[in-house]
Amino acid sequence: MKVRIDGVTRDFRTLWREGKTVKMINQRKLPHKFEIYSTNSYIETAEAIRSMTLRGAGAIGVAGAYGIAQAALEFAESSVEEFEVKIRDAAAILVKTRPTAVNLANAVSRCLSVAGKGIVAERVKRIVNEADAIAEEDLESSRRIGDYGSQLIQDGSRLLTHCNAGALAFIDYGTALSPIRFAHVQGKEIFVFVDETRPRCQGSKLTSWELKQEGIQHAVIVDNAAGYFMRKGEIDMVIVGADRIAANGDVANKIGTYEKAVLARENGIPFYVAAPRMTFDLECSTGDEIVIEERDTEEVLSIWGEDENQAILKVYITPRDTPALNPSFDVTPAKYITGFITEVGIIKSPYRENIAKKLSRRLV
């Protein structure tokens, strides 16, 4: 992704590995400060995922793979028996940090599956290589999603996004923002309505930051304003990302996605979900089986921001000791989804049949 620092534009990945160290853009500091955060062990990487120092389905999937690579390198001097026990324990710690997004569990499982038999050194090498391969696949999938999805975007389109499914949520490009990036590069005049996405405001903080870096026209709107602009005919398409997609096409995504899908249907607006194969969970039959993460109620009761003196402050926006509920995701039934934008093309209804068929194809 393009990042302007002190007037100079540079390219960054959201996260990358340097030996035993994993480096990442610290998303808790954005948009007010650009900072690279480093983790030196799988425990530190797990905490970075849990605390949302990095977030987004693809990014935490790659971080989970890198975390297992860190664990394998850390346990490289262990006996075979000790290695098997320790690597499984490390996997469990990483996976439980964020239970809804399936990319994390899938990536960790893939790394464990290639470990195989043999001496520890060989197992470590296979795990590390697989983690690096997952990162490169994430990058290529996002690029292909942008290529396919941009074909749906017409010159002059006005689009709505929810949460952040951009480069910060993956290695680069993103999912929902990838088609928008590609359309912009193709010279299409586009405008993006950016849902703020309470309570963590990933839209107003992260999506707006990404679009500003790329020079894409946009405006942040409060979550409750989407219906207003839809009814006025000012939104032509909705594109969102996903954290887990069931075999029947039901989608778990950031809280508030469901209501945007219902509004889009009511107003005759196409509603697309952009996601790579890693986000589909074919062992999950419907959205009713998806575990929804409940996060700290402090996220609802307070908000972080920068004051006029550029000091970062946490302020409470409710009376103290107010009860709150904080489901981090909701499930959008497949019937509200116009199609899925994936690295193997656009998937249309009937979803259970077409998802299984399309995802079985190999990339060429």
The other form holds:
Number of protein chains: 2
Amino acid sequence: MKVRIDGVTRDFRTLWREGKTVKMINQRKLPHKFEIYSTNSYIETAEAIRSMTLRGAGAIGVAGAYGIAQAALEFAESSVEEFEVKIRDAAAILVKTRPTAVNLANAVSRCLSVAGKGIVAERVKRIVNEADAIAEEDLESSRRIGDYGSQLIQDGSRLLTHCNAGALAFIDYGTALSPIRFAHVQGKEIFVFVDETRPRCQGSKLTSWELKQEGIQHAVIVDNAAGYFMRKGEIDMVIVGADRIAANGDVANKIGTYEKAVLARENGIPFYVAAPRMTFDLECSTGDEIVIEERDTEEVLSIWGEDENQAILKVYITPRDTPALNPSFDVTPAKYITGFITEVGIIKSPYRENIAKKLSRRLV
Amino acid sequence: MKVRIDGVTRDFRTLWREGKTVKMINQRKLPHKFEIYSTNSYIETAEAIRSMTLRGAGAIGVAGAYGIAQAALEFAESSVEEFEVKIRDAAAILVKTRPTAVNLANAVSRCLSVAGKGIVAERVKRIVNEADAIAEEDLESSRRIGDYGSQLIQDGSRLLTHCNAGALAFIDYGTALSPIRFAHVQGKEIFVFVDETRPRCQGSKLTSWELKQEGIQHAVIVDNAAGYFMRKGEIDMVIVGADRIAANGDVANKIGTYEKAVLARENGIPFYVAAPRMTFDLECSTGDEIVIEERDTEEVLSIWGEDENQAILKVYITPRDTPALNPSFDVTPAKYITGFITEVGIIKSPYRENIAKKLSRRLV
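Having displayed the form predicted alone, please output the structure of the form predicted together with another copy of the chain.
Shown next: the complete complex, the earlier chain at its head.
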């Protein structure tokens, strides 16, 4: 992704590996400060995941893979027996940092599964290669989502997105933001309405930051205002990401996605979900089976921001004992979704049939 | 309204008059601190309105009336000629504080119109009496809205409200919150979902504070979560206030109201608008004629809260140069509204006919 630093535009990935060091954009400082954070051991990488120095499905998966690569490099001098024990312990520590992140567990176990037998040096090499391959696959699927999705975006389009399914949630490009990036590079004039996305404000903090770096026209709106602009005819298309997609096309995504989907349909606006194949969970038959995580109500009662002295701090919008409820995700029934943008093309209704068909390469 | 101070429950109006002094709950300090703010002259009252020490349609109207009463008392020793000039200047100053607030202009001009002729002392008396009458009428219409509206609320109901159409927006009781207060006093077990209502968070700051004082069970949710709870079947009824209602029943209200109305209909949930007759604007044929105010985008980019040292301050969620759009109100088409709760009863569809009929007492 592009990042403008002191007037110069440079290209960054969300995270990358340099030997035993993993470097990442520190997402806890964005959008106020751009800083690169380095971890020199798998323990430090685990801590970076836990503390949300980086977040987002794809990025966490790759961080887990890089973490296990770091561990392998750290244990390269161990005996075979020692290595096997230590690498398994490291995997457990990494996976525990975000227990509900399926990507993280999958990436770590994929690296372990290729370690194979034989001398430690060879095992280390295979693990490190697999970690690098996971990163490249993440990048490639985001790129293809951008390529396919951009074909749906007309010149002059005004789009709405919710939360951050951008480059920062993956290695680069993102899912929902990838077609927007591609359309912009293709020279299409586009404008993006950015839902602020309370409670954590990933829209106003991260999506807005990414679009600014790329020079894509946009405006942040409070979540309450999306319907207003839809009804006024100022939004042509909605693109969002997904956390989990059931076999019938029901989508779990950031809280508020369901509201935008209902409003889009009410106003005759196409509503697309952009996601790589790994987000589809064919073992989950419908959205009703998806358990919605309730997070700390502190997120509702407080907010992070920068004061007039440029200090980043948390303030309480309400007294700390105010009762609140904080479901983090919601389920958007498939009937509100115009199509899925994946790295193997656009998937249209009937979803149960077409999702299975498109993903069959992975299933057999 | 009830206010618990140091464990003792006392009863307060949003504002009241004590001779030449107007006292009000300082809404700029809520919900963090409960403070009474006093103004000793009409100039100070004008400043309190301008700085939003008090806000809300009814409260601003009464503040304007009390302000002109203060002015009359201040000028009681003037000659007739002087009095006429000074009172007109005072009226202009008061009305200018919130130019779009119809209530304010109406209340001030109503007080002036009863001043009549004759000696100054008599004029002063008539103005002061009229101001007091306006306050009592505001109180009485809120009470009746509560009485009528509470008949719609079943024991065990779970309600959703947006923004603050509570006691703090009027002299007492409020509009949307009045039926909720009455239902609670009638012994019905109710639970209120409180939309936080970005950008100014009147829901999490004011509605939640009012419900807490009354001991009414509630939870603050981010605006994004209302649809989630509706779809889960956890909301039985929505009640909101209104800023302006067109002759056909289209409603202008706080941004986000339209979203909640569409979601309520999609989920088969009754959606009621509670408002006194003065909110209906029969000269406005449909909602399309209502101009929507765009406010400073600063409201979107920043938020007020309390830091860990109990200081109330503003923090920026995003960099200050982030592009944003901030429509303050939206229009909810009449077709989404189940009924209007007014001080002369419930108004049902067909709205153009039934609104005109119900409000005829005022029209002839």
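C-alpha atoms forming the largest set that superposes within 1.5 Å between two forms make up the rigid core. Positions refer to the first chain, counted from 1. Being a predicted model, the structure only gives us computed values, none of them experimental.
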message = Please state whether residue 159 has a C-alpha shift of 2 Å or more between the two forms, with the rigid core used for the fit.
response = no
message = Does residue 85 move appreciably between the two forms, meaning a CA displacement of 2 Å or more on the superposed rigid core?
response = yes
